[in-house]
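Only one chain is shown below, in structure tokens, and it's the form predicted together with the partner chain.
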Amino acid sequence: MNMLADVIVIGGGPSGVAAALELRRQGVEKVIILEREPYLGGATRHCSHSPFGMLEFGRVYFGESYGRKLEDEAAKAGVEVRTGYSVVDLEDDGTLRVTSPHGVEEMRASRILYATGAREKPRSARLITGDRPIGVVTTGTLQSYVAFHGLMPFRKPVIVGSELVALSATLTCLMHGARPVAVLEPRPHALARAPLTWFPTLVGIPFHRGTELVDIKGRTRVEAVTIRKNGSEQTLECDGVLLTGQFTPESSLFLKSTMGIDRGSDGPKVDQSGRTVNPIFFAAGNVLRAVETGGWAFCEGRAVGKSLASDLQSGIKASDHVPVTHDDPIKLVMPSILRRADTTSAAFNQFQLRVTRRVKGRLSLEIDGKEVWSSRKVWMPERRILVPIPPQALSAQAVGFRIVED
């Protein structure tokens, strides 16, 4: 099959669009974005009251207006945007199986950039006990009820989780006539930073730390939940459950393909240039690891776009890669593989790490058996940890992180 483009970008959120803009700026001729929704913007479109754009455009946009800004920029830059296009399979040679209003077709490009973002884990994947009534939704679903349809999935939900997105969801509820019954956080600490975590309490919503959701009851719609705190159980009447956080990369096409995913991040494995195990495929944005802001994803997309442009110049790099190893309680390291330094300019000059739980101890980076970096402090889950990638890492045989707990 003939090459349709130099680069096909899968996903028209901040990272995908940023990469496409950068590719054009670097002189790459033909760049196509495939977006399955009717508009660009990705997850930002759902967030009607979160500010986007400061980092990348120097001003603030809300919800769908940010997506329109991306559309304007893409048009100005000469990026070909195809909305309503869903990619259903990735082939090793860079062929994509795609469905659109015109039916199924195959597309091929010299490089593919995978920028499909992240979503929240649904109730099923969390294996929560109970009935399965209507009214158990994630924040993303709530936001789309409100933003696109002027509807609400419930009036008196219990909110599970205390990442930033939970607090934003609490605000959404209050602004649209719902009154959360309680906010639950299974861990002993809130995940967002104070003073944001004071917010539920300030508006009079009970905030239970160290509290688990242990049962959902309801025949058709949610009627009540059972919560457990310090070993004792309590029933809360409610008409919905809002599951927040627990973002996961939308990496299903990679998982299905021969390339697989990284078991730590659940996203594609990438090297310092955003190149995956198959050098035809690159990846950027929240599909690499859940979850960062739209602005962060945009910058990442731009950086990977730049690397990809120089990779196109210098030709496919099929060199072996070295995995970046890590042990519990380190959840993920991204980039998770490294390739020997080449002429391609690196997209990442820092490792991004996350831990699975709150841990106090010494985090260290070892290269070929020698410790080259360390830091001791309290590491919090769902917060990014950044560690510079030392130049010698790119020619090493073994690179690994570990934490020794105090």
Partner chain sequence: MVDTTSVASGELFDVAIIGAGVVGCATARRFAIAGANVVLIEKGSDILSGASKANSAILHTGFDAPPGSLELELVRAGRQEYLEIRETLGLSLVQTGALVCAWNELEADKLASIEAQGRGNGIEDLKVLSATQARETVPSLSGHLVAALEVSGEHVIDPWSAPLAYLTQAAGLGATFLRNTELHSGQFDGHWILKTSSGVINARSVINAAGLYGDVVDQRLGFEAEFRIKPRKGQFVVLDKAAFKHVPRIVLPVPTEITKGIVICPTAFGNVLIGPTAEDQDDRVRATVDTETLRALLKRGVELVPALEGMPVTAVYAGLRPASESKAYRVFSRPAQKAITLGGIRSTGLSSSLGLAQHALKLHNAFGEKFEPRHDIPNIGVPNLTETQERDWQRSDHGEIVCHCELVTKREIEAALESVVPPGDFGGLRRRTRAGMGRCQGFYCNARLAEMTKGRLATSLAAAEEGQA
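To test you: the structure above is the form predicted together with the partner chain. What is the structure of the form predicted on its own?
Shown next is a single chain and nothing more.
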């Protein structure tokens, strides 16, 4: 099969568009974005609120206008955009099997950049028991109802979760005529940082930490939920349940490919340049680890796009990779593999870590058995931890993180 492009970008959200723009800026001639939706913007297109765009464009956009800005920038840069295209299979040689309004076809490029983002876990993945009435949705579904159909699926929902997206969901409800009954967080602390987590309380919505949703009641639609706190149960009357957070990368194609995924992040394994185990494939954005803001994903996509352009221009064959190991309660480290490389072409100059639970102790980085960095503090779950990647890590035989709890 003839090469269709220099680079095919799978996914037209902030990271995919940013990578495509940077590839064109670096002189890569033929760049194609494949997007399954009829427009670019990814999840931001669903959001009827702001702010988007400050890091990327120096001004504030609402979600839909931000998506249009991405489309305008792609068009000005000469990026070919194909909407309505879904990739269903990845081959080791860079061949993609794709479905579109034209049928099933195969496409091939010198490099593939995977930027499909992340999604929230639905009720089935959270193992929530109870009836199966109408009115149990994720934030993405809520935003779609509001942005595209002008519909609010409930008036008195219970919101489950306290990541940043839960605050976005609360704001969407208040802006469109719904008044949440309560916000629930199973952990004893909020996952988003203060002062953002003060928002529900400031607007008069009870915020129950250390509280679990144990049952949903309702025949045709949600009528009430049962919650448990400190061993005691109570019933809250409501007409909906809004499940927020617990994001997981959209990495199913990697899972069924020979490349596999990183079991900590559930996304593809990448090195410091965004290159996967198979050097034809790169990845960027929230598919690497769920979940960061649109601005963070855009900046990350731009950095990986620059590294990918350098990779194409150098023509140097990628070396073998070294895994970055970690102990519990560290959930993930990204990049999760390292390759010998010139650091000037690296997309990532910092490791990004997450922990599975609140832990107080000493986090350290070891290279070839020697400790080169450490810090002692309280580490919180689902919050970004950044550790500089030392130059010697890129030529090491063993790189790993550990936490010693106090």
